[in-house]
Amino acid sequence: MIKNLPTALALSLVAAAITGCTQSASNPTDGGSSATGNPLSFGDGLRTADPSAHVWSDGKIYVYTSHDEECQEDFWMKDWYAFSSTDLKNWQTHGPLLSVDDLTWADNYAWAPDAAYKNGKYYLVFPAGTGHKDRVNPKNSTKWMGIGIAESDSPTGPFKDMIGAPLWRTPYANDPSMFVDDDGQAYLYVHAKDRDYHVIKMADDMRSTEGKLVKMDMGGYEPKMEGPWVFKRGEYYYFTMPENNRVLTYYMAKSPMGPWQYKGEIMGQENNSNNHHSIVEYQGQWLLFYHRWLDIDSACGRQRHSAAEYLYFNDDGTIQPIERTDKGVSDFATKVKAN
């Protein structure tokens, strides 16, 4: 894509990839500080990404996120946060829930987390790593990432890494998505080196895996992807992802391990910026959480901020395409009351 752009613009895009803080995105007037509901009001100065939304038994919705530091270098990130609400407008901040300083096996790359509840415990599943990615001479890269899991008696922590190690060391992996089915079986989906579109079962104690990563039948269509998110609605399971790291698309199946049938787009790309999302039902309304690159009081340009939109299904279970809005879900309390 860059080869078709003017030289100056191409160089600026390369620089954005290296710094991790100037990716292309909408102008703030299209969804920034002037927005009514987007980005979500998670706290002054907090820049969050990769929102993973869950509803727990206390009736609140919780959004678990990664945390972008101001002008961070190449996505060098250190901790994870959570935010809770009952109206999607007023949010309580929780965190940091866990930091790479709490880990013995990693010291960087506190990227997109997920969460789960089982056995009376709350689990934070997260990627972290070591080393350095050499973008100029990739052969010199020493970067490695693995998947860890921490647990707590509370959805807001403190979370503790009970196994003191990643769930595995090979293959290199990040972007975990943990889905607990109706029968209590937990499935872990990841973005991994040569293992995309794979799934592995979790052991009942949630501290280890069972068997090996299993390649799923995706119906013959397997584009480049990151950040899978799996959920269930009625009789259908949904495998959703940022296709080519940009466009949110999805598959449907009758089993959490497939076979899957590709269904198409949920949300288009925005100015060639990456995206990472989650989908959840809260108080009878389905919601999409995602992030946008916006310049909001930043010393180094556009950075990531979490946002949300309403999500609707067709009668056959397929998902209706979603447009980004400034309003977002700011009228949620009124909307659910009316229903």
Ligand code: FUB
Given for the second form:
Amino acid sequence: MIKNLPTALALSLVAAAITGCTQSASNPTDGGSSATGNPLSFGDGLRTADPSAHVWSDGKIYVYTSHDEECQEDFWMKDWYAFSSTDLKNWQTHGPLLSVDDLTWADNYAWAPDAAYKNGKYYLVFPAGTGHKDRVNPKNSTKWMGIGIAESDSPTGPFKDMIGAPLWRTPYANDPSMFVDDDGQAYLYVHAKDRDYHVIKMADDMRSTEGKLVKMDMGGYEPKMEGPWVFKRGEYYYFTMPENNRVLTYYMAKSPMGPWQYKGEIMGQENNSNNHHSIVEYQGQWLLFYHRWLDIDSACGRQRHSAAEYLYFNDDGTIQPIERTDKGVSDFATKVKAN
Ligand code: FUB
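Switch over from the form predicted on its own to the form predicted together with the named molecule, please.
Now the full complex is given, and it begins with the chain already shown.
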């Protein structure tokens, strides 16, 4: 919790310059409310962002999120949560699953996490870092971020950082997405300094990487991006991302390492602010989880809230564009029953 509100507001304005998010407290009509479906009713007064959804063998859907402090200071974030459900309306809170206080190598920037399951273990893959970003004099910045991986016997932790170090120190990296293919090989995609559109294989024990970051063939289109998310449906792999940090777009391929073909927009930008998403199939229904910057209940103007929408494919495997709705997936239980 930020105690010095004027300082917090000043820093929020600096962050706004970066995210492009206008932190206006005067527009309460542009958001949904949890009573209607979006944002998702995660409860406990927690502000969440960067939702990564997975369905595990217990039949529940789990959404792993980062956790925004109230009136967050320039994305200074401390811990990660998960939320589980069977109807996407009633959610159970789990966490914190892990905190930067549990790490020996980072003390801040608990940014967008992902999760994976392999060989009977659950993994929380997460970015974290140290230092300070000087937005006025970037040359004075000391900020560094890397990717960690923590292990548990349960999807809800407690997760333990078994390596006690990041997977690598250079290049600077965040926003990990871990995709485990049908043959058990895990692939790690990241947003990294000078290494976007790269992938690295994980070793079988998931405690180290194998080989180098490999540059993928993106068919000649490589805009600024962050927050990659890779999934498979039928014969196609999908590489999806917030293009320019705001617009959700995607590529398709026949292999998890490409070559990829750009297919265009899934969801447009909102409030000129960042978005971060995941895509998963649950009970036969494909779903998009993402976050919105909404001015609902905060003295600090727009803050981030996790949300979800239905996602549909065309016959050729391409994804139909999605609009943000207030209703979201609140009728999921009846919808899947009817199918
Ligand atoms: O939540 C912190 C950062 O903001 C994430 O890592 C990015 O993807 C953006 O959502």
